[in-house]
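Taking the form predicted alone, here's one chain by itself in structure tokens.
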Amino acid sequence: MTSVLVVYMTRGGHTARIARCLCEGVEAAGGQATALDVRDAEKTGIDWARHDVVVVGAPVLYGNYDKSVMRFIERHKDALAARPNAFFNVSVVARTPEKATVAGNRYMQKFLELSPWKPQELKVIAGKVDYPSWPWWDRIMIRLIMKMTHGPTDPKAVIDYTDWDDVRAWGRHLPELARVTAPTA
């Protein structure tokens, strides 16, 4: 049975909902998933050879990834090329059709720049708009992003962009990375 870890970084919930979704669709496929957020498994460790595919995903905050993930990148870098690896970022610029591809996504092309790991496969994951749930300084500040790219701005909408769909369907396919070669560190 493949064994799929998804290590992710969220902060308001919704990147470690996808994870589990990810999760969902990994074991639907036959094989085995586990779901660890990104401080978790640096205050506990991985077991990197329990794993035969890893797979690591962050939100888009502000244009940025958090430290933590870049951190956790550049710790583990030669164990995520070490076996058959992916990374997905969630952002709602992805929510229009040309910025939810790897090529169109400024994000993903940013991360692909900064990172010293270069993951085998890519994901672009639409977010979610939920300014309630937000405290009122993100609720300002996306509200003024959100008009500037055309977005939803009633500071009472929640908006998932996310197609749930095709999270479990990536996730039925992650486990087929580990029948390619694993890639040499």
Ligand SMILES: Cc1cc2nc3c(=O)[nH]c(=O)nc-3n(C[C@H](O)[C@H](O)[C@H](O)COP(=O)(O)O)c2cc1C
Second form
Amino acid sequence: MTSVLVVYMTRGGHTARIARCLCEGVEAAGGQATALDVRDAEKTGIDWARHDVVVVGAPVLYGNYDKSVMRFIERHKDALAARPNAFFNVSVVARTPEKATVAGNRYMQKFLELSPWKPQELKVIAGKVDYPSWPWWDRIMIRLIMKMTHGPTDPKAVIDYTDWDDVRAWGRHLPELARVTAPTA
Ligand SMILES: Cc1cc2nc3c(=O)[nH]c(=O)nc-3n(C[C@H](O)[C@H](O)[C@H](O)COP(=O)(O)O)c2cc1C
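Could you drop in the structure for the form predicted together with the ligand? We only have the form predicted alone so far.
Up next: the whole complex, starting with the chain shown before.
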């Protein structure tokens, strides 16, 4: 049975839900899946030999990726590259079709520039606006960003842009990565 490890970073919980949904997809395809918060991964360590495919996922926060994600990638780039692998990002700009592609999502392009690990497969996923749950300073800042990008600015807005069927479908596809040739480190 193909084992897929999904290591994720989350600030508000949405990327964690996406990681769990990917795992459901993997399991629906007959694979075995583990979702692991990057902070727990660093604490407990990872038995890399147990996993056939590894996926890393992170939300875009103020145009960047949390340090914990980039540190994880820097530390484990060889282990990541030694087996079939993928990366996904989660952002609100990906709510529009043109920014939901790898080429059209500037945060994915930024990731490719910054990351010493070049993932075999990339996925852009639209995230969630949740003003009521965000601290007031984040609310102000993100409303400003949204104003500039013609997104929602109502401070009461809770909008889930994630296409959950598409996430589950990508999860179902992930075990297939193990059937293609593993990349060389
Ligand atoms: C502090 C903060 C900053 C954000 N910055 C951006 C951004 O620069 N661009 C964007 O498209 N989305 C941005 N978002 C939206 C997040 O990417 C989106 O809400 C995502 O679903 C958050 O995932 P999480 O709940 O796993 O942290 C931001 C959200 C927060 C809370």
